[in-house]
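There is one chain below, alone, in structure tokens, taken in the form predicted on its own.
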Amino acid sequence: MKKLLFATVFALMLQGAGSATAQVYPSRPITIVVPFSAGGPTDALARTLGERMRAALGQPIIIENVTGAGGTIGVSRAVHAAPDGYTVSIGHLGTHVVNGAIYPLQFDLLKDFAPIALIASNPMMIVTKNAVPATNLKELIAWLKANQSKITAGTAGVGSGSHFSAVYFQKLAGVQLQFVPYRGTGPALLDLVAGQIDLIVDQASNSMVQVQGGKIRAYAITTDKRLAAAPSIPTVDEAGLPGFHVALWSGLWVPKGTPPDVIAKLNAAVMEALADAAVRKRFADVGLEIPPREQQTPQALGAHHRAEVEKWWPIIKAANIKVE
């Protein structure tokens, strides 16, 4: 009887050890859900980060583009995934803050996600097709006022960074724009280069290459200091629209209930990636600013996320931005 009991206990111990070994994280590929189309700024950020995180985690990082409704479809896909660390949500101020004030979401952006890390901050850039006659921001605003019923502005959908930034811009500038929604600012930028639309208030990282290549024209950066990657482009304060400050910070989240040790491993992989010289250079080249190391923790992202909801929701609601 004792031998039978010992054998049973030993078998259970082996089974438990095998189960624990099978559950070592990560043991299979990890998916980062990008809520916008391939080729856009969020997609580029995810691919750069994922490439370096793969080395730290020892597993492939799969980028899944789930587009539509200003990023809400992709965010919904991520938040409803199993809380096991194998589905990660990447997003920014628009997808994880502003959309909560605009869309009737079936989840809570603060309560239903667990933060991993704050990744980078990206100011917006006011850009137009080259055919626009204005040569500076004051001339651009005057031209917009003279042609208000005709000006088309590309966005990544209602509530996206390019949308609420453009709404904020038209309010401060006293102009009226006709918004053209896309499934991401990647395709919107292609149409701007082709002259199909007139303007985008775009993420600097998305437009920088086209500006530097002379394919589109930049008028100002929406911050109080010039970008090292584009020192010739003035700030909005210098160009004549003081106070138009918008920075699209980005972060990573997992569904609530994800084990703390899994979150810790993901955070460590992000921190390692953000410390990599090649990643830092790639980010700097397109105007992305990496936060200090102490602001890359899950706790720091959680606090920042909540503070941004408290700041932006009243502004968005006062602007009466709604789903079209």
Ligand code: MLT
Second form
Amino acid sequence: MKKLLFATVFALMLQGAGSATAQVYPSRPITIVVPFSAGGPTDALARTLGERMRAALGQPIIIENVTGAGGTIGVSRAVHAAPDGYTVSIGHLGTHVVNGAIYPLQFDLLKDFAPIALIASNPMMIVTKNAVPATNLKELIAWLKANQSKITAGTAGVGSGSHFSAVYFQKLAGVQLQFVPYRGTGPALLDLVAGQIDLIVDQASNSMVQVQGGKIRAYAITTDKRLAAAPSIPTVDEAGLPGFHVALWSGLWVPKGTPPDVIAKLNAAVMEALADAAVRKRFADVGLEIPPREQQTPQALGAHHRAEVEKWWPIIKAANIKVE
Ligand code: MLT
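What would the structure be for the form predicted in complex with the named molecule, given that what you showed me was the form predicted on its own?
Time for the whole complex; same chain goes first.
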């Protein structure tokens, strides 16, 4: 009888502690670990979202760039952090799905993370330096074939969105590229503008401003409808590479074991940020599509994450992509 009494009291104490955590959470700054270098699309997403989440949570949001190995170094740093809501992992289809099929990760991307929310999605954009002698995708593919394996393509490392999308592009277009890995597509884009590399299959949100400024050239986007932010850029279906569709979605996660009340507070702050007019405009201007509110719940990200692992792992494993 005494044991039952003790267990009941202990359970009530734990439950109280859980809600007590949420009552004081957050009591100090929260860190979002960005697994790529500053200046790239994932970094920009984290900073825009974090800036607005600060108002909702009442604590500073610190962006920590932890780079390398296609994003796996940063994701590993986040997944092994204390499950207290003060370390958040931002990532995407590449870092939280594809890398699980390429790298011998020491953690499980589905089981060791708890989902917070889907943030936004954008297609990839095939872009080159201005000096490339092609004015459309068919001419670009012909030029790539005529210069097999001499053409350099910037990526954010093996398994990154820019890498696996370029591998997919190679396969569908029947071309061979020389991959040049960077710690993010921020620095890769700087080299493309400078003409140091030839091509990137980049997140549309990253290349958009440079394309609109005439600093680089865009050939197509990997989706079936044109972006309102860039109506002159054709889809891959229109441009002659039908079916080359990649939607690079991004999300936020915390380590498993983070208290549910803390997850609920983080999710509410994300949803508030995604409803903010200024955030919505900044995302729309670079081609980022925000999911509908019913898709912004932790459960929705969890279901999407599982479905994407089931879809992509067989494809990636069949493509036999190796970590160089
Ligand atoms: C990627 O290529 O996976 C990312 O866009 C890289 C980045 O966010 O810098």
